[in-house]
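Given as C-alpha cells, the chain that follows is alone and in the form predicted alone.
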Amino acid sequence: MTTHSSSANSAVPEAGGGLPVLQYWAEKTLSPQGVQIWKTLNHKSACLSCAWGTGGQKGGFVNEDGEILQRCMKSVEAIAAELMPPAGFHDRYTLAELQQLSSMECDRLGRLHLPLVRRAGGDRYEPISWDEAIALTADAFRDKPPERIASYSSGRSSNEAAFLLQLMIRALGSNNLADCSDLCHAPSTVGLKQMVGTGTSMVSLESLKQADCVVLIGSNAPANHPRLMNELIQLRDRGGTVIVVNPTVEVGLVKFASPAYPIKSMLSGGSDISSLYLQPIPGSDVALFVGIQKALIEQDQVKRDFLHTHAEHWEAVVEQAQSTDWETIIRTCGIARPEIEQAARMIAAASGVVFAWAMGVTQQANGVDNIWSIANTALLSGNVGKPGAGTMPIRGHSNVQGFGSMGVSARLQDPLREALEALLQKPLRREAGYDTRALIEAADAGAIETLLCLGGNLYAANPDHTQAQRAIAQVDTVVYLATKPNLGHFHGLGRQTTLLLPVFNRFENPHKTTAESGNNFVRLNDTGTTHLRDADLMAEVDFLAAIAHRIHGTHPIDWRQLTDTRYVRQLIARTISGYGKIGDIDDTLAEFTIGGRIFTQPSFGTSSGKAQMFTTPLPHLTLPSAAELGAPDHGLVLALGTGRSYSQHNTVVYRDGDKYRGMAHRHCILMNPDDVAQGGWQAGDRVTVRGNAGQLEHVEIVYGDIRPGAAMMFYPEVNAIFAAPIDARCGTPAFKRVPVAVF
C-alpha cells in the first residue's frame, strides 16, 4: 500500500505553471528517455491528453491556427507513460496482490506487451494467443441477444476504431455504446444538441483569438488545459476580460506563468488571469446565470432585436430571470448581488464573449440545465452566432468529441441511422440503449454478457467502486484493449473469461488515423513504430475487422477491408455529417474544421434555424445529516466535489500529490479553515470522510481557498466511497457534489 507523508505545510505557488513546468521538461529530456521523447513530441500525431489539440500534419508542436511551442507539461507526461519498459507482472504478482495497487502504482508497472487472459477462478492473467484471444471475443458476441452485449470507450483511440466498434455493435442490433463521455460533458451535448443543432463546441481556435471577455466556468484549466491559459493570457493582453465561476481559487486561474510567453509570462512572475473570481455554492450555477441574466435585464443590456430575429422562447427565459427575485438567487448561489452585477456589465462591454465550462457545471444533478443556463446567457447578451463569441465546452481527453462524431453512443441519432442502414442494408434498433451508468446498472442485474472496452477504465471512473466492481463480475466475458494497466483491468473481472490485450498507442500505430480537437478540428496522425522489442500488439482497427469478420462474414460489407483505415474514412465520409472531406485527407492531407458546428452567422442547426432557448428552475440545494450518513451527530456535513490532481490525466496518475493546492499526497480533504476551526481540527489533521456508500479514514485536512461549506477530493480514489445521483436526461453523475460527513 502506498504511504503518504504530511502536506500540512507544502507551499502553494503564487502562480502556475512557471520554473516547475521548465524543470520537469528539463528532467525528462535529461532521463533515458530524452531522445524518444522528443522524438514523439515531433511525431505528426495528435496529442495524447486533452481535447485542445496539437499535431497532425503541421507538426507535433504546432496547433491548428499555426502557432508554434504547442505542447505542454500534460503531452510529455502523456509520452513519458507510453514510453514505459514492459509489463512483466503476469507471472510476478497474483491478482490480490494487484488489486492493492494505487492508479500511479498501476500505472508505473509499465506497457502491456503481449495478450493476457484471466480464466474463472484464475489468481492471476496468464498468456494467451492473438488467434484464441479473437476467437474467444468473436464467441462471446456470436448468437447473444443483443440487449445483452455492451461496449464502453474512450477518447484514447482513433476515430477509425471508433466508427468500426459503433458499426460492428450496431451491425449486431444493440445501442449498447457506453462511452467516458457519458460520465463528463454528456450534459453539453444533450443540452446544446437541443439548443443550437450541434452538441460540440461553436467556437472555434480562430474565432476565441478574437474574444475579448472569456466567462470559463467549472474549470481547472492551468492543471488539466494548460495550452488554453495561453490563449487567456493572449486576451488579456489585448485588453480583454477573464471571469472565473470556480468555487475553489486555482491559483494558476489568478496569475499563470506560461514557458511560451519567456520574458512577459515567466520572467515577471506570471501573467494575471482572472478579472472577476466568483466562488459559487457547488451546484448552484442555474442561480448565479439567472441572476446574471436578471442583472442584465436590469442595465437594459439584453439584445431584443437579436432575440426576436434569432431565437425562440427567449420570452419565458426573461421572465423567468425577471420573476426570480434577488433574496432567492443570492441565497441559492451564495453570491453577492453587487459581484453578480458587475460580472453582467463585463460581459455587456464586451464586444465578444466566450462561454468555456468543463466538468464543474456538466458533474452536477442538473448538469443540462447548468448548460441551458449558460447558453441562455450567451444568446441574451447576443454572444452566440459571431466571430468571437459563443459556447465552448472544453474536452478533457484528447478525442472524446471524436468518439460521439463517429456515433459512439447509446442513443443514435436519425441522420446516422439512417446512412447507416443504407451502409449496413438492415434496419436497425431505435430504442436508445445504455450508457455507461445504466451500464453498470444492467450488469449489476445480471443483463449483459459479454462487454468489450476499447481503452478506459469503466470500475475507477464511475462512482460506487463496490458496485462496478460487482457489476463488472456478472459479466460472463470481459475484454479490455489498453495500452497501460490500469485500476479496472485488476478489479474489473468478468465472471468467466478477462482478455487484457495490449495495442498500438497513437504515435505508434501501423495505421494512419485521425483525431478531433475539442474546437471541431480533425488532425491526420501518421503511422510510427513501438519501442517495444519482441512485444506482441496488436492495431484496434485489425482486431475489431477481425471480431467482425468473424462474427458478420463478407455480408453486407468486407469487413476484413476495415483493416484499411483508408477505406475506413471513405466510410466515414459517406455516414458521418459534417466529415465529408476525411474521405480524401489521405490525398490532399487536408486537415479540416467539421462542417455544420462553428457558428460564425447567427444561423443554427435546428428545424427552424433558430436557437432554442429554456427555462432553467433554481436547484433546491440541500445536504444530508452526518447521521443519515451513517456518521456520528457531531459530523460536519459538507458538499464534496471530486478532482484530478496537478499530475492527472483522468483517472491515470502520473506523480503524487498536487503542488498547485499545497498537497503532499493524494489521501487528502482540501477544506475551508472556518470549516476546519469549526469541526475542532487544524492542518494536517487526520479524518474520516463517510460517503452515503462508504468510508476512508486517516483523511490529511489541508487548508485550501474554497468556499465554505465545500470541500475536494481526488479522484478515482474517493468514487469509491458515494453513489451519486444522476441527471436523468443525460446520465451523468453529480461529482461535484457529493454529501460527506467529516468527523
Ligand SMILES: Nc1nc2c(c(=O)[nH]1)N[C@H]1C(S)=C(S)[C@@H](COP(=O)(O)OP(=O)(O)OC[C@H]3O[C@@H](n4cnc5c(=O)[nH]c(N)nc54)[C@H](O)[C@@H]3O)O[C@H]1N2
Second form
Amino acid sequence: MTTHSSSANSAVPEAGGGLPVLQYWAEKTLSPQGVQIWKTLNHKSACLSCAWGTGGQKGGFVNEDGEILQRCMKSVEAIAAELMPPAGFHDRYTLAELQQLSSMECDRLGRLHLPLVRRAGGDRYEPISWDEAIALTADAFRDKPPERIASYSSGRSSNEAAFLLQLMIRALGSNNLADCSDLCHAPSTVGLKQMVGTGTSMVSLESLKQADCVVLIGSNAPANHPRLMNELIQLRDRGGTVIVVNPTVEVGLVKFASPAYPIKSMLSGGSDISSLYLQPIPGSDVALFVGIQKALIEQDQVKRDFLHTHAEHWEAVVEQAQSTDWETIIRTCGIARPEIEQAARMIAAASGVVFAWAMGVTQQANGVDNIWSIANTALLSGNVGKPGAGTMPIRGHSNVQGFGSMGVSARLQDPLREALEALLQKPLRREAGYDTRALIEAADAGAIETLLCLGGNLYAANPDHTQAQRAIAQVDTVVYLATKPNLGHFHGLGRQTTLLLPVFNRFENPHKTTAESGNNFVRLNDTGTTHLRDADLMAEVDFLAAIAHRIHGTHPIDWRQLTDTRYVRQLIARTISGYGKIGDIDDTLAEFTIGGRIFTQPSFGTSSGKAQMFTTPLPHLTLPSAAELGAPDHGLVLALGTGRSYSQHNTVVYRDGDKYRGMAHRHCILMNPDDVAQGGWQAGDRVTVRGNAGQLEHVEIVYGDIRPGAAMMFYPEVNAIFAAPIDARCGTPAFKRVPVAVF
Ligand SMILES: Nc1nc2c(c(=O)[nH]1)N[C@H]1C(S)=C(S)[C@@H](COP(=O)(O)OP(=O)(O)OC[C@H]3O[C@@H](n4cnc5c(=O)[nH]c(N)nc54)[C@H](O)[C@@H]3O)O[C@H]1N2
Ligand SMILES: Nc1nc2c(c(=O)[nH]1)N[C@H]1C(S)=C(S)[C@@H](COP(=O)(O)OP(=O)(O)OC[C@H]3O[C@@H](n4cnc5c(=O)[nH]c(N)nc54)[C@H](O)[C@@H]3O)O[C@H]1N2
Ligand code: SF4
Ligand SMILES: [Mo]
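Same protein, different form: I have the form predicted alone, so give me the form predicted together with the named molecule.
Next comes the full complex, and the chain you just saw is listed first.
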C-alpha cells in the first residue's frame, strides 16, 4: 500500500482539483448571479467556508501571509448558496411536505427572509413579528432553572455573536453551551490543552512554509481545505515529503492539480502530493503512531536531550513503545513493519515536521488518545517548539475556533470564569454544562425547556436521527437563528414553540465583526448589505442583545450597548487571553495572530512550561456480528467511515455525487473490490446497509481504493441508521468507525 494503485473505479479522475474546479468557477461566476459573486469574493471579509482562512482586510483573495489568488471553489459554492433568492416556503408547503425534502432541496428553497414561527400542533411555519419573536424567546429563558436552558451553535457566526451568546447563557447561571466543535475537534482541544496548555494549532502559516515534511492524518484536504493543498505542492517542490495516513486513498492526496499553479500543476496533470500513503484499519491510528515511536527508538532517533529539558513523563511514553511488541502493533493497525519504519525514517530525516490532522482521528471512541499518540510522536522526534514543526489540528467551520476562544464551551476554564465573574459581578457555575451529545441525551430525558441554536443543524449533525428528533421535540421552545433553511428546521420541532429567525451572513452584516482562522489569525469583516429586497433580517448581535436586555436590563452591564460590536470587542480584549489587540482593531485595522498560541520555542503554556506527555493504550478493535446488528447471518460486517462528499458543506448538500470518488449520487457505499466479491456482489449492485439504529435500502455499491474491511458513506443521510459511542473525555462521537452489516 506504499504507492497508490490505480483505482478499480474508472470514473475516478487521475488527480484531485483540476478542470472540474475551473468548470465550476466558470459556471457560477459567469451565471446571472456572477456579478454578485465577484463582488462578494472581493468583499473585505473572511471566507465563509472553511477555517483555513482567506480574505479579510487585505482583500477577498489574500491569505494571512499576503499571498494572493488564495480563494478556492468552495468559497464560491458557499457564497452562491447565500446569494439565492428569498425562500417562500411557509405559505406554500406544510411541514409534512417540507419533511419530504432532501438536504439539497432544503438549501435550494433559498434564503430565509422573514421571521417565522411554528406554534404547538401547527402544520406549518407562519410569519411573526420580530417584537413577538424576541418577547417569546426572552420569556422562554427568563426565570427558568439554569440547568434546563441551553444553546447549540455552529462556527459560522462572528466572534462578537459568540461572546454575547456565552455571556448571556452564563449570566443566566448555565454552562449548557453545546457547540458543533463537540462533534468535531473537541479531542484536539482537550488533548492538546493538557499537553501544551493551548488547544489549537501551534503552527502558523509562515511556519508551515518552513517545514520539510508534513504528516497528514485523517484529512481529506483536497475537498475540505483546498488551499492547504498549495502548501503541500510547494513543500514537495522544495524537496520535502508528505506522509498520508488514511484508510481511503483520496485521489487528491496522491495528485492534485491546483488552479493556483496553472502551468506546473494544472497543465502537467497534477502535482504529486503523497510520498508515502499508509492505509490503517479505521480507528487504529494509535497503534500506527506507537509503531512509529518504536521505530524511532530502534533507529536511535529519539531526541532525549530535548525531552529531558522540555517534556515531562516522556520516559513512560518511550517505555510503552518499547514494551509493545511489533506483532500487536501490526495486527492492530494493519500496516506492515517496513512501512512503519519507512515513515519513521522520513520523520527523522526531516529538519521540520508538521503533524496535521482532521476528522479521521478525532471522530473515534479513543479520539483523545489519537491526538496524544500523534503529539507524542512529534515530541519524541523533537518536532515541536521550533519553526517549521509542530502539531496542527486542521479546523472545520470558518469561525469554529473563534467560538472556542470566546468561551462557547460546556467546559468553562478558570481564567475565563474569573474574568467573566469580574465583568458580571457574580460567581459563575463551575460544573461543566451539556456538550452536544449530553444536550441531546438531556433533552431526550425531558430535562431541557429552552434551546437557542445559533446556526447549525443540531438534528442532522447528530447520530441517530430518530433520537435527535424525539429529543428536540421534548424541548418547549426551540429558537433557530439561521441564514438558510435546513433539515433540522423541519424535523427538529419543539414541543410548544419553534422560531425560525433569519439573520445576516458575514458579508452582509450591518456591523463590523471578526473571525478566527485555524491558524490563529483574527480577521476583521467589513460591514455589508444584503441582496434580498423587502427582507426582514436581523443581525445576530442585535437579537442576542435584545434578549439579554429584556432578561437582565442594564445590570451589571447595559446589555443594549452590546449591539455596538466595537464595544463587544473591547470586552473581548479585556476577558479573552491572547486577544488584547482586538480592542483597537477598529482604529488600526490591524488583523493579528493571537498571543500565546504559536510555539517557535519549546516553552509551552503549561504551568511548568514543559510539554506533558501521556501514554496511549492501543485500541481493541472489534466489530459485532451481523446478527447482533439485527441483519441476516450472511451480512458482511464492515467499519464504516461517515463523512463529506466533495459537494457538500457539513449537513448541507450543494450537489449530488462526488466526482473524485467516482460516486454518481449520494446513495452509495464505497467498498473495496475484494469485500464486494466476498459478498457475492459487483459494482452497481444495490444492497441494504444496516447500523445499530436503522437501515438504508437500495444503496449502490461503488468500488473504492479503500482498505478491505472499511467502507465509506455520506452524512447527514447515513446518520439515520446508527447511534455512536463517544470518547467520554470530550464527548465526540465515533463517526469514523461505525459498525454496519451489508446484505
Ligand atoms: N467543502 C467543504 N469544506 C469543509 C467542510 C465541508 O463539509 N465541505 N466541513 C468543514 C468541517 S466542519 C470540518 S470538521 C472539516 C472536515 O474535514 P475532513 O476531516 O477532511 O473531512 P471528512 O470527510 O470528515 O474526512 C476525513 C478523512 O478521514 C479519513 N478517515 C476515516 N477513518 C479514518 C481513520 O480511522 N484513520 C484515519 N487516519 N483517517 C480516517 C477519511 O477517509 C477522510 O478522508 O472540513 C471543513 N471544510
Ligand atoms: N456522520 C457524521 N456526522 C457528522 C460529521 C461527520 O463527519 N460524520 N461531522 C461533524 C462535524 S465535524 C460538524 S462541524 C457538524 C456540523 O454541524 P453544524 O455546524 O450543526 O451544521 P452545518 O451543516 O454546518 O450548519 C449549516 C447551517 O448553518 C446555518 N448558517 C450558515 N451561516 C450562518 C450564519 O452566519 N449565521 C447563522 N446563525 N446561521 C448560519 C445555515 O442555516 C445552514 O443551514 O456535523 C457533525 N456530524
Ligand atoms: S481553503 Fe477554505 S478558507 Fe480558503 S478559500 Fe477555500 S474554503 Fe475558503
Ligand atoms: Mo467540523
